[in-house]
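To begin, one chain is listed below as structure tokens, in the form predicted on its own.
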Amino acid sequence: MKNISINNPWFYLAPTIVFIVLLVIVPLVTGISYAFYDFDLLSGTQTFVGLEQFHKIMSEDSLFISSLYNTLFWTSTSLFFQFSLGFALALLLKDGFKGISLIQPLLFIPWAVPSFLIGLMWVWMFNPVTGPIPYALEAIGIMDQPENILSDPEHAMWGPIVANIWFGIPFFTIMLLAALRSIPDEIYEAAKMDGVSAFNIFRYITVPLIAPTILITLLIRAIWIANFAEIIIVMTGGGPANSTQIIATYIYDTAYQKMDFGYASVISIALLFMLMLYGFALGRLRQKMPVYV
């Protein structure tokens, strides 16, 4: 038998390819196939229903539509504040200051806390009996009296969003800080010698040079947030009155509460399709950027 040459690139790629096929491709194809079946877990039977469940999600499922709107609000709001605050912190930490060695590790604590504990912590924070937030909101005039916003359908979504913002800021801070520190100091020094203002330095030098990092972090984090159900499940369980139900929590409820794995797979495919469109849009934007970024 002919020996496989170690100079053949497939020799080195084979373990990775096998890993991807077994742990990514096979589960993905299996999960998609569930969408075409109606499962009866009690009897252990499955019935082929074709595209029937796809028709249901597009024409009959009003909860999916509301979950879609909630997902867009949850993802866009969380992403905006995580990125804005993370970028601001990265700019603050870039040049350093006295005591940064003590402060910087504290800024990254949220990233080390398990999401389950984050949900429990913020539930306590929003509780008017044990937490300070309702009293702080009353003190600044936002509330007439201390109330738990997690029980209010109109404002409940802001509870998990605040918790998610707190959790996600360190991700952008770490990634953007690394990108900022990779820019040579000589570029800034030359710009200052030419009399370029600080704002124009930021606009025409800093932002363009870290634009690739900004795009990839926005892509990764948006996908992460859209699939991030743990905090909502712990804090509100999708309630009250489905006001915090996003597609990820809807998938969880459908699969593990209603035991309808077929329809849960259909919802998952819809979420996958939307995230692929988002990734494609950012990819096209990256291609249109000037070469120097």
Given for the second form:
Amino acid sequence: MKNISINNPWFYLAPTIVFIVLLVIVPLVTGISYAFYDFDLLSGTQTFVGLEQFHKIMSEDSLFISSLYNTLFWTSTSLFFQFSLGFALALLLKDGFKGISLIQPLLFIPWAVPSFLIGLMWVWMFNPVTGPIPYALEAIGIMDQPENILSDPEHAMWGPIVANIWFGIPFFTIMLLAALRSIPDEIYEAAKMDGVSAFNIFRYITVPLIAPTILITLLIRAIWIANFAEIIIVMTGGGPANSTQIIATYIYDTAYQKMDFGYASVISIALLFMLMLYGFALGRLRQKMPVYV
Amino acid sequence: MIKNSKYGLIIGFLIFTLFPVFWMFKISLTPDRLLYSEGIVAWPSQVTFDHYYAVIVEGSFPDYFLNSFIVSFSTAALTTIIAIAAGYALSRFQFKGRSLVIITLLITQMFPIVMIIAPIYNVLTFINLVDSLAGLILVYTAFNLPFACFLMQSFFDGSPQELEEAAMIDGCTRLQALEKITLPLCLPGIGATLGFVFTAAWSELLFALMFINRQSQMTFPAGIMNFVTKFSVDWGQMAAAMILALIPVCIFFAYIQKFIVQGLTAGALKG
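Having seen the form predicted on its own, I'd like the form predicted in complex with its partner chain now, please.
Entire complex below, previous chain first.
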């Protein structure tokens, strides 16, 4: 009886563990095992090749290196704007105002649009035949004439990034807004009575109290964005000239265009490894932070 | 002054958010023959409701929406309940294996889903749930759980533990203290989790496309793919279906935002 007591943490974790092990871990291990097999498209057979395919990624795959740089740019730029704009919006909405209950659901719309539709929508927006953006960019002097940014290898990545920012702002807004609203008013009132300035309240009370939510959302969103291929696949397909190819789209191409699941799994493991390093670094940061509550 | 600039900024956000949606709305009302010739005008010279008629009356979209609603609502409820339990354990107990659980949950998010679709399909075949809404609900729950657990944990971490301990000293059992003290304090977090999981399930395409074959079991993102054939895309109908699909989500958000807004004012600290 002792093991199923309400004071035992595993009692609360059991349902989660059953779901994760059965539907995520088991498939994940299978997916990783692909890396050690060579998938032959013609005969449909798999041969065990050990670590052979790992050599290729280390020594002779320049597309992997360029995708890695593109992934860093895609992930950091998208994350920076999603977080700062989402946080700003959460602060604007925090105290509420007349009509907020009508406006708030509208602001959350992008998060509910399926990602391939987001891609299609912004393809329309960026196309000079069907969308206003090229003309707006011409009007403010960024472009000499209305052109499609998605066909310009120098700047094409900004297309999917803008779409991704549009999509991701509400995520941070919802999460940070909920965290902000969980701070008891009494804390703010006490600080105001002690004459603490608005900036110092924000710096020393608000931010530390919502720091756990900030860190976990930054961690998980970075992982998701690095893995997020749909918008790019729809908008540019990784082109022009691989200028928008990130690791996630490269994996998709390798697995579903070239049908090389073995090598796709090798790239996936490389991505997994890098994301684990990032997660480890953020985890250390979390441990160093003082606990406020 | 400050108030006006605040409203100005919110209006700026609204325009950025709604303009692309407005553009899709415009496309949904534009007759096919004007689609490109009037591609860049803000409002077409002629308006048609044919696309909406086709989607609602001629297509199977009412069925797709119903399926999407069943799947999203069940996934949101199931995931949130399970995640409340797990988040509570991760927040309130120090135990051997805690870090292992957290790291495992994180790692599940780091591997590309396209690489594990086939193995998941095999698991679903094994438990005989391929091509059913129930199977889709279970898969969505599994993939939304890790983040939902972290989210609930962070909200439990942020709620004062002292009140809960005081209640337990006063004779409440752990579950009573959780139900009467901690959960009301975490209502904003529960609302955010529900909203997050609901929309994630509502807009998911890849699993829905791979695991569902029967028309009668399709969710709306998979149904929308019917407009994309090998040769052409029916833009007008696709835009109409997308606009219609946003309505239930807005209603759902309008409903759950009450929790996110209320939060502490309805909670235990003032009661």
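The term rigid core refers to the most C-alpha atoms you can superpose between the two forms while keeping them within 1.5 Å. If you're wondering where the values come from, they're calculated on a predicted model, not measured in any experiment. Numbering follows the first chain given and starts at 1.
- Once both forms are overlaid on the rigid core, the distance between the two CA positions of residue 273 between these two forms is under 2 angstroms.
- For residue 22, the Cα shift between these two forms is 2.7 Å when the rigid core is held fixed in the overlay.
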